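The chain below stands alone, shown as structure tokens; this is the form predicted on its own.
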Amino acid sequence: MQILDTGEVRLHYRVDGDPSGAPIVFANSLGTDLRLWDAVLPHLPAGLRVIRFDKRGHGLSSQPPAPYSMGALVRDAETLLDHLEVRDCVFVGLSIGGLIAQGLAVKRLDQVRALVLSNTAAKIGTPSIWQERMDAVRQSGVEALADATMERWFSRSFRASPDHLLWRNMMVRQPVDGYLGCCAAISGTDFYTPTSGLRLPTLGIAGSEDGSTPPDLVRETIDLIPGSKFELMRRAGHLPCVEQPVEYAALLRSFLTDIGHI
């Protein structure tokens, strides 16, 4: 575990795998930290340089005052990759992490050679929906959203197991300002136009039971990028890397092989 002080935020990040390997970067969802990818990593191909980080206001990163802009979140990722001297990475972004991925690819094609846009979209929700959620959190804390979020995040079968409680606990322990800050960033983001200008290898992943970014929404965004590929994971919700890590890693392995990254 390491910390990068950008002058604006202190970002917690972790690098695993081969220090000289082909870089792959993971950006997680709202209400989770970099442990989101723990179950996937053991099933990735050998020889990769695996980079994960906690976005501002989440995990072990610092918590600047809310609200945050998507530009700030993209800049955080950009600064981290410059610090690590990363070029031509495959950037895997889930949910808000997928918005960060799109923004970074538009801004820094030298850093990003390919995208995996997982359970995300060019625009997620509406300002009114996000305002309602932010009002609920201000009034009653992140706990106020937890049960409804679990229903959107996970398939019925996964919610029947105690394992989902780990993710509920992770969500409600996120700092309120960090959660609100990232809600504001999502609310203010519409990447349909910039994403439609991207020309790089892209894999889209959706979960058939995702209540946050349904498959049709994910596919609509993936279709903005010519030559992209779309995969639907059956019996999985918004966090398929948690519910089906082996299958998720297999999709990543196939994509990495197809584009010659490994």
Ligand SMILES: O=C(O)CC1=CCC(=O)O1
The other form holds:
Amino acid sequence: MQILDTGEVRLHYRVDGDPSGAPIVFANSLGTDLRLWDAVLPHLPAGLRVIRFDKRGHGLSSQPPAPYSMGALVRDAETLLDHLEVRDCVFVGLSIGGLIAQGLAVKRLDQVRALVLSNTAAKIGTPSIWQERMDAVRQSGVEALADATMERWFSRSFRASPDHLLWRNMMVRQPVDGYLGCCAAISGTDFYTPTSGLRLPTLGIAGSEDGSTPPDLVRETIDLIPGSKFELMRRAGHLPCVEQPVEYAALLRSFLTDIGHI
Ligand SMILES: O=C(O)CC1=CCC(=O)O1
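May I ask for the structure of the form predicted in complex with the named molecule now, the form predicted on its own having been displayed?
Now the complete complex, all chains and molecules, led by this one.
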């Protein structure tokens, strides 16, 4: 377990794989921690330096009081990558992790050479949707959202298996400030204009049963970046890396090969 104290927040991160390999960085979604990628890692090509972290207010990172700004979340990733002396990484961001990915690519092209925008968009939801969620959490805690969230996160077939309950547990154990803080950051983010200016290899991944960022929404964002590629994972929800880790890793492998990262 490793911790970086940025002065604003203590960030929990993990580095696996080959310390001198080509870097790949994973940023997870609202209500999940870096274990989101556990099942994908064993299926990644050998020789990568694999970096994961818990964004502020999630997992084992510290919990500054809500609200957070997207600028702060991007700065956390930037500070961690500077600390680890990462240049030219492939940054894989899922959902809010994909917003962080877009913000970081706009700011630090020296750190990011390619993007994987998974189950994300340039703008996710509307301020009124996020306000409703924040009100519910303030009143009744994160658990109040859990059942509805499972329907957005997972396909019908995955929800029929008890495995999805582990992810429900992960979600309800996230600190209230972390959850609220990230809702506020998402609510205040519209990256359509900056993302339209990005020129770097990009892979978009969507899940056919994603109730949070449906395929058309993901595609609309991916199409903002010329030359990008889009993959639809069938029978998967918002977290295809959990439901279909082998297939998800295969998409990453093929993208990494295409761009000459491995
Ligand atoms: O909870 C959800 O609906 C899924 C989600 C939206 C943004 C994010 O990071 O996760």
